[in-house]
Amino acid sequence: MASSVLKVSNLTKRIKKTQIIHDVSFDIKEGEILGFLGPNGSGKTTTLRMVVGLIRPTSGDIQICGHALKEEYINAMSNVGCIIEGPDLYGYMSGYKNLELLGSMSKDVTKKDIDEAVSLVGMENRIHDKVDVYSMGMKQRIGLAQALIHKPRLLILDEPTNGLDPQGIHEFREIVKKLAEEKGISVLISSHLISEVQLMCDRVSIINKGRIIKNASIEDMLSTGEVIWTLDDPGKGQRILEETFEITSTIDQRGLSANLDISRLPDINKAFFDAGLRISLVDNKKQTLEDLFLSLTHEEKI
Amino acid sequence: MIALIRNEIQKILLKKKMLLILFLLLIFVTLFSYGQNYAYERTIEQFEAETSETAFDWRVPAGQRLDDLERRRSNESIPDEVRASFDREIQQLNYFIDNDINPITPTAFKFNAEFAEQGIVLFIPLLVVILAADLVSGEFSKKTIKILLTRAVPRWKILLSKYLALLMMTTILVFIVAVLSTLVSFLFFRELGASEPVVTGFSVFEGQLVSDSTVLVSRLQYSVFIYSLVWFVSIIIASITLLISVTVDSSSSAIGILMASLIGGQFLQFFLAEWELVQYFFVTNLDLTRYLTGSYQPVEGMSLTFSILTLAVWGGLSLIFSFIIFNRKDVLV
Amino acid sequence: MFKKIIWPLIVTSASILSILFLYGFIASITVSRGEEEPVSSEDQTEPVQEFTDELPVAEVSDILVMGDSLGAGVGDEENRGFGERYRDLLTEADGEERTLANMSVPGYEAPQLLEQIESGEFDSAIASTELIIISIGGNDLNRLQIEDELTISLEFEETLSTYIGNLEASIEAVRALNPEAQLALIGLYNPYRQENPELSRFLMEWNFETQLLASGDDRITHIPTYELFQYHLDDYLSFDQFHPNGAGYQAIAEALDRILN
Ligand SMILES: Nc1ncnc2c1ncn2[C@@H]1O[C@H](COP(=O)(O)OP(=O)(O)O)[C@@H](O)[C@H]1O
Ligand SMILES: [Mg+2]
């Protein structure tokens, strides 16, 4: 696989003697797309502060690129853009002025890079009209043209779809899957909507309250779900999940359900024909990430 | 670095800070010529009615001057500060009228020269507090200082490009003071007076004005003296500004703490004149250009070197720990 | 617009302005110099009166020197002064130490130096001295420069009795105090640089009748500097334009080496 473009180990905050973020952990590959997944307060701007060098971390490592941000801030800056909590932009120029300005602060982006830039989020009409006249969602596409003129090679976005209405944050998510398959940037994207990283995200980090709780890809996360037998003898069925594939089971008026990972269920109904029960209706019920995410934020309530 | 400094240039005139500067300065340049040229009319038109002569001759208003301040300062109960300030400019008259220099008819150049003088403690100040307060904080107030530190630029040089910017915009501010009074002042008197001599470096002992040590002058040539200090409290008053700015996330905050100094510095002046800490803060040793005037000094034992000096260290540590602060802030907007 | 023509106007004028302030910062500082001196030298603590009642001159020295701005050194970057310098050069010569006192006060004219000798405050300084060097009459002449010209010849004749007047007071008082001690009158240089024959005539004048009651007494040196300056004014004035700076001083300090010894 390859090497990781963003990894950040044993990352702690505190701010006035209270511990925002607890041991947060994780990393992203080249070309892939990480939702970073949380109810509000729970930490998830605090950390991608850290990240860009916004706020000193109280302990922990991050490295971009191969660079440690502490030690080699301008190397490992080099390689990120990014929109922290909303597109903020200086109000009283044009876009392209803050373009122009926030480019010449990085090595050689030409005027190409940032004409690039400017069609790539489809803002050609605007660009030289005032930011303080724009919409939300052309604000936000230039929180990402500015984002991208130094082409980055991990690009952080937190709660980019904030404000923007259904057509913007479609047209958003586009944009960004876009960048990940065609230019291989790697994105960490933050959020407090499951829909969004579902449909966006490679894999997904769950925090909540300053820790990471969960770390897996979205798929392996998606592929566990809930299966209910209606068997002739449900405890029979019970015995062998118990014995033969450790999975606890329940039995209810509905039938026998367990909680596992789908790809097994062809060798599980096998084994219960060979036993000789007979099964009169297998039912797959798919967990959402919605499902993932309360019960995991649930259990940490306890 | 010179992008980064252009960059906060284009940010300062953006923002039409000096549009709002030089609006300002343009109403109290032309208020304040107009009420010395009105001031300067009747007088003469005193004279021709006193006088019954039409030619008039400066000497007769300067004799007036000096007599009245000779009968307020024997009067029993001012008290002697006060009288001493009174004795240098009698001595200072005398000295004028000896020596044949008009110190009455007004001229573009002693304008400018006055409206420094003036400026200097307070006016000139407030206006590079306009330019800089929003220097860093206005970044933090308007959360763009997120896209500005989330660069490949280190935070000193991003704090050091706009602090250049800034002394490069004061220097530049200093200098239209000093075109605009002189050009609006010039509209009214009508009388240039740029070669006209002028005395200065008089200094005081033995609590007498000596006029050995001073020096014989044009007018120019003292304004670009009385400008240098401006200048200079212009620079030291950036530094401190760039400080508050730093500190402080909101512009307004910003601008009202450099105010309420810049005032409160005045008050403390003239009524703590007595404690000897006062004569160590920073808008207590403003007024530079009183010791190229020798006029009335509000604290005993301070000189030109000693307000320069206090000044200065004021503005190296007030640089010292913005850098360090900003280095350091978390950036939390 | 703003790259092409607003920048470079912008970054040209602030370093041509800041070049001048800067310039003219220096300058104030040394113009309001001459302030300096009497304030730096006086205690913090102590009330300005004490200090004007008692001068600092030791009752006994070697060299004294007495007079106006020139005297006090008003200009010397180093604020040595000629009195300093020349003790320096004859320590450098045989090695002795010798102490120096100075009554210099700016701003002196000859009646005021008469007054000072006669106040008997310094006495036994002027008994006890060796060596006195006077430097007086550059304010009593230099008042005159701004009348007018027809009476300007009648004025001077009356400010050059006036002065020669108080000038043989004054040594006389002092040679009542001290018959041994050997006197050194500075002569006057011209200041300014454009040649004004009226000015170089009076300069002239003052400086002979000051070396004819030079010459009277062969224990008075009368010492040129005149000439020491006459196309020196670049090198040897301060930036005043009026006082000497250390490199006049020190040519006065060197004419005084040279015809004392
Ligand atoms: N400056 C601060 N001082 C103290 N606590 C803070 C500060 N900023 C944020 N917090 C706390 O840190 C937690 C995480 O905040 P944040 O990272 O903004 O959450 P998210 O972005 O996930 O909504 C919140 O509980 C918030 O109350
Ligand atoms: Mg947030």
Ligand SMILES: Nc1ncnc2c1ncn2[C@@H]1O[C@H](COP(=O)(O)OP(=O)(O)O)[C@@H](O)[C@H]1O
Second form
Amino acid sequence: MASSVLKVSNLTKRIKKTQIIHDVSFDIKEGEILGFLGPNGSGKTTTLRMVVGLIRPTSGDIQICGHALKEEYINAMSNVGCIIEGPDLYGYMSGYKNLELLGSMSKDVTKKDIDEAVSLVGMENRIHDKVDVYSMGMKQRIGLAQALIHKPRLLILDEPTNGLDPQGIHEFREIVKKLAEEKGISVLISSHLISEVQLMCDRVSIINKGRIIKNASIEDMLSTGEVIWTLDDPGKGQRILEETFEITSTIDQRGLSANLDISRLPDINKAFFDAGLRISLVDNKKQTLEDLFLSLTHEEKI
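Could I see the form predicted alone next, after the form predicted in complex with the named molecule?
Coming up is the bare chain, nothing alongside it.
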């Protein structure tokens, strides 16, 4: 089982007499992408600021690659690359010069590290152009390269696709997924583009009013538990569900449908097959992440 690159345990934050973060806990495994979602004022930004050490928690623990942020700040943060509120770049310099300038602040960053970061974000052909002529998507790629030159094990991306067009969003998403899958980099990503989080992330943590209210894999989070079968004899299927599995079902224009624990589905399908039923389609109905987000946070708009 992959180890936790980031582990947040019982994090709280109190400002004067008001507690704004309540026992927040989540973790990110190696090579995993975790989406961090919350409406405005939910405590999302405050939590991210605590994770990167910009503000101190009132209580709780943050561990990065086994190093406690409170006691081993330098060792912990040496494993982190961040894009918070957009990349900070000098427009009159080339993308490469920007990376060299940042790399010169650390004795550990080599030319090879910079070249590898440029390659990872797909900017080889334009890296020596001035930043002033870059599109927003190209600037975001350079910002990502900045975060990568130290070879971090954890990337923290706060609204990384802000201002990007659909093509830029797609390209950025594919780069992030490639970093996780091929380089084993863990990613914590905060975004208001919920459909993008659904496409990009392995798991999602939803925070509201300073509390984590849902923390699960995308697959588990979106499954409604409703299964719909298209059978040659739905009435016979309904009898099998009720008599063999004690599951109540309905038949309508969609087919035979029932709410059930998805882990029972293989046994049910086998029973249908053994009974001579022909199964044309099995569909596990899912909701969108946006629907779930709205229902959990009771927000009318995102």
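Definition used throughout: the rigid core is the maximal C-alpha set that superposes within 1.5 Å between two forms. Positions refer to the first chain, counted from 1. For clarity, every value in this text was computed on a predicted model and none was experimentally measured.
With the core held fixed, Gln238 shows a CA shift of 2 Å or greater between the two forms.
Comparing the forms between the two forms on their rigid core, the Cα displacement of Asp261 reaches 2 Å or more.
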